[in-house]
Structures are given as C-alpha cells and as structure tokens.
Number of protein chains: 2
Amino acid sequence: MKIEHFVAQSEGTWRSMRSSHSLAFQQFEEVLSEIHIKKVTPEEPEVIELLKSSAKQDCIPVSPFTMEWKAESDWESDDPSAVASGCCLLVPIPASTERGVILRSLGYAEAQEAISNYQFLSDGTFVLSTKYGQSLAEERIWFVSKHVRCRSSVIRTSEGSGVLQTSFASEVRQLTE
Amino acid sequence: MKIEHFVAQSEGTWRSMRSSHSLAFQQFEEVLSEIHIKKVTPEEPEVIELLKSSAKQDCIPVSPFTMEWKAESDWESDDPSAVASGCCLLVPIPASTERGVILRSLGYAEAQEAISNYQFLSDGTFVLSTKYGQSLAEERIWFVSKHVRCRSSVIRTSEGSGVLQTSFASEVRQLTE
C-alpha cells in the first residue's frame, strides 16, 4: 500500500522553511518551523472518534498519524490569526493503491474537521485535495531525497477559480544522534 | 503532442512571485519579476544554431520558444551574481507524447548551454531534469488554472544527493486589454 510507505517515509522530525504568496496583494510571508510526524495505532481513541464523527466507522484506517508543528519565527506575518503551533490527527482510508481519503481532525485552509481526497501521481508525488466551506485547497508533497521533501499548496475560492494563496515548504529531516 | 499544448498554454506575459530557500543556511530570498514566453519558428537561425551546437541537427524541434525575464525587486538577495534579467531559447525535441529533451541556450542552475530531459506526470505536471557540471536541477511546472501556474525547482550537487537550494514561483498571467 503506497500510503503506508508514504507515512513511514514521512515519520520523524522535520525542519521546515515555508514561503507563502498572497497573489492578490503580491505579499510574501516566511516561516521557519519544526514539524513532528508520528504514527499512531488504529485502536487509539482519537482515531476511533474521528472515524465516527466522519461517519466512517466501518472503514479500515491505514497508518494513521499525527502532525505537530511549531513556528520558530514568523517575522513578516501581518495576520494575527496565524497559528504558531498546533497538532492534527490524519487518518488515511485507502480506496486503492493510488487513491483514497484522509480524515483530518483539523483542516489546512480552515480550522475544522475535514475530509481530503488523496492520490499518488506517476512519480510518487502525493496530492491532497480538500473542499472547505469557503475554499478549496490542493497540497502536494514529494520527496527529493530520503531526508528532504517539498510541500506546496494552492488555496482557491470554492466558487469560481480564483487562486488566493500559494505556499511552498522545503523540509529537511532532523537526524537525532 | 503534449509539449505543444504545454508551450501554447505557457505563452504570454506572467507576473511571478518567487521564493528561494537556501537549505544549509536557512536563508530565504524573494523576487518579483515579469516573464515573457513567446513561440518562435523552427526555422529561426538561433534554433538551427542551437540544434547544431548540441549535435541535434537531424532532430525535429517542436514548439521552440523564448523565455525572457526581468526582476523588479530582489531586496533580500546577497548574491552579487544573481542575474536581474535575461533571455533563454528553449527547443523541445519530443521522443514520445510524454517525454523528450529540451535544448536550452542558457541553463537554469548554471549559465551555459544545457540539455534537459522532460516528462509529463499523470496529472500533466511538467518535470524537467538537467545535469550541469556541478549540479543537478529538477524543475516542475503545473497549471492550477488557465492563468495561474506554479513552478518549483530543486538544485542538488551532482555528486551525492545533497540538496542545495529549492525555489517556488507563483505565476499569474498578465491579461492585456
């Protein structure tokens, strides 16, 4: 199962450099952060709870994991609602080797529970699409080496095809001695 | 032919927001620029010259084009060799619908003639790989709507898998009245 492999590759602590582009205002924003990705067991009460609240209790989750992040600097942000740290539970439910859905306890574009569709492109790039109330987000993650991955996102309005914001993160695995 | 379609989609004037990440030093750099992409005819002397100098004079080019760029600001650059403007001729030679090579009069990672391999991923993402003397560059371009495209790059050392620099550009088509 590709998603299992992807989660296993992603596990660990990552140092992230992230740039976001606000297209309408041509504004840049830069954030340095640390990200922890950790597998949890499918029997975890939080996993069962999230399956239930998404009416997916009859589905079989594969490689659920948590993602924790902590920003170290956000010196150019002028958005007071920017969240400096947080934690999110992600529960993949594959439909096939290439695609499926991921339940998220916290969305990426909006802070609410969300269900994302995922698929793997022909070169292994992981693409995640999420529909929120006001917006659509597409995220892509690809490994450029074992310890370096790239992550991009595009957020657009759910009505029409206006692109609001893009972002790009370069993530380097922190190796512990 | 996919490359024809891709070049046709790319033609025009783009306003680009570009961030680059220097991974070793955790440095960000931001550049606003304008990019002009324009098809040229295969009979153009520059196209014939580039085919010859690459020993590809017997190959049939498809949709050759020029890319011109001009930076409007580069306020965080501390690299005196950063080029603020330039022009590059690109000559695609498809091997199949999905892949081929592109001759470049000027490389991306190093300022010299270069031959890139290209391929299209399953969702249409265009991936370009170039081997230079000292480095390997991978660029990806994908359209998020008709008038917005994203472009990422990863530059690594040609010996070993050290990733030196990544970049990401959000490009919005400038519509002329």
The other form holds:
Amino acid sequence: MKIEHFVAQSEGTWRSMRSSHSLAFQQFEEVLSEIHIKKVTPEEPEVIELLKSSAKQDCIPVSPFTMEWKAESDWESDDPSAVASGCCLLVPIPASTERGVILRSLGYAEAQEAISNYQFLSDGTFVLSTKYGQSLAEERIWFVSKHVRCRSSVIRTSEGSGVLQTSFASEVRQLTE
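So that was the form predicted in complex with another copy of the chain. Now I'd like the form predicted on its own, please.
The following holds one chain only.
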C-alpha cells in the first residue's frame, strides 16, 4: 500500500470506541471519540512551516492531512462529562512505497512535535513508530472494510523494556447522505 492510498482511505469522520489499559496506573479507560481526517495541500503554510521546523524543508511531502478529535473518557475523575479535544497536522515523507517518516505537529504519547517512522506490512497494516523523550509508541491501523478500521497501540518506556499502556480501538466511518 502507498501512503497516498492510506490517507485517501482514512479521510472522513470516524466514530471511535477505544479501550485503554494503563499498566503504570493500573487503570482501565473507555474512550468514545469523533475523529475528522482531512487532506491538505503540500503548499499550505502550516505544512511548509512544519517542514522548516523539523529541518526537512528539502523533502517532498505526500498527502499531508489534519486530524481533529473530540473524546469523552470515563477516566476523568473530576468531571466525567469533560471532553478532550485537539488537532494536529501530519506530513508524510515517503522513502519508498512501503516506508517513510511522518512529521506531526503534535505527538500521540507526548504533546510535542514528533517525527515518526511508518511502514506498511504485507497485509496492508500501517505501523507507526515514534520515539519520545520518555516513551516509545507503536500504533497499528488496519482496515476491516471500506468503512471500518481498527487501531492498536503500545506505549513503552524509553528504553523499551516496560509496557506503560496498551489500547485497542474500533472505528466506523460516518456516512453522509
């Protein structure tokens, strides 16, 4: 699979149900999210700025996109009705048809810019690996059908020796009439 195909297949609004297990805090969390994925052009000022800030301004981005989310978690002890939300820009830079890097304006495991390595497995599964200062994150995304996808993640200690958190999400594309 090529990154262009993966991004095109991911575009749209998704309703996500995620179960997360925090081994560090011995907590189990249920999260309901709405995720919006939208392609942007490589000429967008935000794309150019992210390329510059990561010292990759000479690289050619392919299918940059934004991801916006709103999530409700049962782990919010102060206010169970609180909604977490955010938005990030993702800029894929392929090295080959199966591999490359993705620049992210906001990381998954830590709220900072991140450079992730990606690859596609032979079955089409997208694997995203990110090393942060305090952790290593690996996320896998695969399509069950055109409108259903699954996502799993494992967050490890920065040395990779201990598992901090695991999660699994099933996501269904919202269809508009």
